[in-house]
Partner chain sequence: MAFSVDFYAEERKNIRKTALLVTLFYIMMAAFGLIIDFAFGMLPIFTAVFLSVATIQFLVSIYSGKKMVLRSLKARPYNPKNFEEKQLKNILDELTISAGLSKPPELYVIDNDEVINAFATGFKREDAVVCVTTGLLKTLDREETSGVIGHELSHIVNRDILIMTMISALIGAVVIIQIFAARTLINYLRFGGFARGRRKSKKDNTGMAILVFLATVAGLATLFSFLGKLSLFAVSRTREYFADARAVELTRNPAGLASALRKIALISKKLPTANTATAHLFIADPLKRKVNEKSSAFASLFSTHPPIYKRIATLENRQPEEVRKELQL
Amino acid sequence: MLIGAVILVIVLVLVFWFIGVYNSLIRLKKRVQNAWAQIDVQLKRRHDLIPNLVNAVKGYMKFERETLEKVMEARAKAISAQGVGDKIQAERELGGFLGRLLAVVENYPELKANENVKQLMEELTTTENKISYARQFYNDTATRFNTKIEVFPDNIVAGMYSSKFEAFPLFEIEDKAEKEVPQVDLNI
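How about this chain only, in the form predicted alone?
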């Protein structure tokens, strides 16, 4: 009888442990999904600003049609991307083309002086900063989740429900040029 009670206690402890681990994995997964939703909100704002900026600069930048077209193509690709991994890749591409557009705008003083363009550039810069913070939060949350599903003993529970607990991709810098430390020369 004592052995039966001990076995019952051990089984109950294991069941409660299992339930606790499962629920903590679900909570963390929901946090990652929420973090992604926050990025998605900012990306939507960015996608809405881009056509306005392109239309505002179109007349000034007759020689830069290719840049404008690439920005709009990348925007369309980013909007239609499905799944977190595809969206991350499409947004990286769009970010690169946006960076080129902003660099080109810097070469047109009359364009920089245009109030509409100035306001759109400020809004886009603010949105880019918000996206950056949201990506950082997403990466932190996704890393926490990804670590939890790989660490023993939680990986046992995650492995039992492997289709439910898959690792989330991270926003990472893939361009080697962006990873390099900038060289600053203050010699005059």
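Residue numbers count along the first chain shown, from 1. Computed from a predicted model, the values in this text were never measured in an experiment. First, how it differs from the form predicted together with its partner chain.
- Among 158, 70, 132, 54, only 132 lies at the hinge, the spot where C-alphas switch from fitting one rigid part better to fitting the other between the two forms.
- The chain behaves as two rigid parts between the two forms; the smaller one is rotated by 21° relative to the larger (C-alpha superposition).
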Given for the second form:
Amino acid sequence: MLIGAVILVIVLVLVFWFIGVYNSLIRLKKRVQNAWAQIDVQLKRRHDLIPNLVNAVKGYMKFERETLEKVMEARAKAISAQGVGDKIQAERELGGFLGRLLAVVENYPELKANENVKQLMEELTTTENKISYARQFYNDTATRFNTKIEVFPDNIVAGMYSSKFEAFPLFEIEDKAEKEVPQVDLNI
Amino acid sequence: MAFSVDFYAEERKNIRKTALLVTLFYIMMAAFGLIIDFAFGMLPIFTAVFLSVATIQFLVSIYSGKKMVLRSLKARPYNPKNFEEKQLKNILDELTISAGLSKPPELYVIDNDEVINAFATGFKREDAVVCVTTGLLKTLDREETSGVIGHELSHIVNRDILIMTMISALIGAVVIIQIFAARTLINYLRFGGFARGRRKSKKDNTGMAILVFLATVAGLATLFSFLGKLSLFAVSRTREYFADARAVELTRNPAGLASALRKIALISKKLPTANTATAHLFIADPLKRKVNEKSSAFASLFSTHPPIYKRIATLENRQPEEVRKELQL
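For comparison with the form predicted alone, please write out the form predicted together with its partner chain.
The complete assembly is shown below, putting the previous chain first.
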């Protein structure tokens, strides 16, 4: 009788633990997926803003035609990109050209003072920030999820549903200049 | 950047603390009422009165606490047509994504160009408010504003606003009882008690007992509201460091917030619409009380914010004394 009760309690505890871990894994996974969707939303916004900005600055920047053309080209490529790998590559390129365009605008004082351009620049800046914050949030949540499916004892539950709980890939730093770490030579 | 603080655990801890606080408070009020009821054989009048005062106070602060704070500080909703305020809204939206909140808090502005300050309030995350002064908009650049907004968002995400609202509500309930008891006591002393003639013939010591009882209630309520305020200060103080740390986690940039705090310490003036009931909500003390810049045991008991030079030192990873000298505080 007593042994039966003890076994029953243990089984109940195990069942509740299992349900708890499983549900928290699902919740985390949904959060990661939502974070991923956020990035997409912001990328779309970036695409929508670019033509407006290019039109607004065109007249002022006669000598920068090349930069503007490259931005538009990269935008077209980014929109038509299929598959995650291509998308990431195209967006990376677009981000690079956009950064150059924003830097060029800094050299034109009358352009910067233009109310219309000022607002577009602010919109583009906030979108760029949102993209990077969305990536940051995605990376943070994905890391939490990836850690949870590997730590003991949660990995037991995750392992039982290995097709459902797979580790998510993380965004790496894209800009080569940013990625470069100061070289430390230890073989003196 | 490595953080040893698990912010998700912090948030859960805050919810647990709030629940514990409310339970303890209700038990205390019920015990208080039961003692009185048993002593005077009036069960359940006082128990019921105390518990309903506490409940009403809770409901009022949950449903209109936010509005009351905004009204008392003369805040208005932001204006999307103003470039600076639109930029502020953009920054708030950016950091909302960074914090993973489903919806950005409402944005309010206090028209005062001389003050650089900001606060967050509300009860739930979904209907929280972030409010800044126009002085902050005009003085701080994008990076610095991001630091401040990150700090305020942390208060919302960490559920600091929940625990703050709760403590304020609890103090409010105690104050109501305190006022009620003190007023009855004064009236009793002045007019010689209720229905004196009739009672006197039956029991001589009833008057004395009521007097002692009212004095006890008033005294205890005063003590509790005092202790409550001290705990509010303590909570507010420790939460500021956490919010600073999380603001850095959200923006990945300690320099912005540090530079913003520096400007607040050096340029910001006193906010006339702020008072002791709302001061603890702000990122830095809007009343510019000296007590907040001292770190003695006595001062830290009564201060609502940690000394600003210490916060800057933490963010910049430097010696507090060095920063203090630099700011000449």
